[in-house]
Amino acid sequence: METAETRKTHSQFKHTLPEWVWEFHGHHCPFMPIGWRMGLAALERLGIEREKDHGLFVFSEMGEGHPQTCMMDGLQAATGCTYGKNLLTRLYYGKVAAVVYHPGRGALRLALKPEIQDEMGKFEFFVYRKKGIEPSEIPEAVSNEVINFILSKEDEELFTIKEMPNFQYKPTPGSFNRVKCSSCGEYVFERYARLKDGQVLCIPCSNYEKNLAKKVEL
């Protein structure tokens, strides 16, 4: 449940970042930023503090090859939903935009608005970034004449936000359950495990990963 306190972690961190925010993701840049600010909208409306555990799903509709997808970092540390827990899933959607689910409060959608994606656009920071010039070669002062404007600007400037009130979502259960590959002898959580000629396998010992392959190219 949220709290006095939880409220002023929000609004303490809304148009700034802490330092070791920036240091996880590694550079600076204004789409992690947006990330952050979507992932503290999120929480703030409704009503939660940052996962600990396993109970909020975030699901960025980001996808590959994309500068945009520094946006997920930010995400990632706003909401407490890693990866590594399993609690970040992309959509491949090719959209600055993320939807956060709890089971309990409901779901959000947060996009970025079109036209702060058309002033963003006119910064200096983007003319380095299409000449192949990685983040953090880019001289601090350009990077933060955008990165300034993001955080500057309210949430509602920033995003458009709608309550999916039909979202659903049901996680993978957890499981602990394992078995021995009979080929290289490494243990494989079962869900993973493949029956191949009457043997357990892993799934690059039985081949599975190579006929996915297969298929695919046809």
Contents of the next structure:
There are 2 protein chains.
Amino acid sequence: METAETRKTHSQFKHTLPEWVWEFHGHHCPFMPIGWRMGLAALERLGIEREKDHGLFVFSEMGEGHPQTCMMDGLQAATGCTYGKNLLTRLYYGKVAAVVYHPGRGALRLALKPEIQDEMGKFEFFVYRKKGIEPSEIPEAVSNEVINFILSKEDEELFTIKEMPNFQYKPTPGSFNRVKCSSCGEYVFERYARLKDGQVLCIPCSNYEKNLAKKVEL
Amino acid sequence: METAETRKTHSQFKHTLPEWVWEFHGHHCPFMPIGWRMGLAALERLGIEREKDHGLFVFSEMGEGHPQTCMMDGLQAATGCTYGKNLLTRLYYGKVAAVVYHPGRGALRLALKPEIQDEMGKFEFFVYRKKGIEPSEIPEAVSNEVINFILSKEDEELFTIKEMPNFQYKPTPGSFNRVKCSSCGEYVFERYARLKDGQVLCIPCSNYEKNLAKKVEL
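Since the one above is the form predicted alone, can you give the form predicted together with another copy of the chain too?
Let's see the whole complex now, leading with the same chain.
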């Protein structure tokens, strides 16, 4: 439920991020603040506080392999929908947008406006990034210029915000059940246990699925 | 490169987490600190600092649908391998373990020992959790008991740590290239653009892949 305290927090950190959010992200870039602002804008409109436990969900339309994914760290920080709590899902659409869903309050889709993306692209920060220079190596004044460009805007200037009245989602149920792999002796949660020649095995010992090997050569 | 400052940070926060890490995670539970300790133990042994940019990778063996996934928030916080920076991948093995990989320093696999999992399961915290009580609603003294059980241990008591000399990984290359979807007018990163009847479309407008619809009814 929204409170005076919540509203104060939302407006207090609209234009200046708390220091711990930068600490978490690790460097200064403009995409993390975009996610932060996206998350705050959603909380404010849904009338809710940052999620402490497991009752709010974010579906990021980002993919992988491009720097704008930093947006998701801002979303985690603002909404409390962390990856570790299973509250953040990536949809791999390659768009700077996200859906924020609260089972009681409904869902909103927030998309960064194309004209903001065009304006952002003109900042010197990207001259450095396109040369392959990492964000932590870019002069602070250069990073701050584009970060302030984002943080000085109002929500409506940054985002197209749309209600999604038919949005529904059921999270995967939790379970504490676990078994020991009869080969390596490590615990594995039941959902991921496999059977082979009558033995209970973990996925790596079963050799059934080589998820890791898809991207990694062991 | 490890410095005196790094070693100080590692040892300073081995048994007491910085406040911002709790703030990020949102509640007090024992699994987040397990990931925190796992991450710190890896940094210390690889002789590296928390990652500011994009040069360190974590592969969590966790899956979804069970509370132990909170481990990944501790890993993000300790290593700087955040989900937003594309440095954290989930392998869906259902195991309380992770591989931490630095291209120059090599890879380590850290697994929480089965006996620690057995001992942990006896704490009152799980009586509450199994009743469906959310971590933020559990009395602080009850949560602190199991958190302190974890944080008071030494690395070797908590984890089996194994070097993985043949581990290799190549991250997906980044790209700033983007195009506008000719239907909705939103930007989409090239990798995710689709063609339909000669038009460039984003994935939702193309109707080719209904990722979202797999879990969500729009």
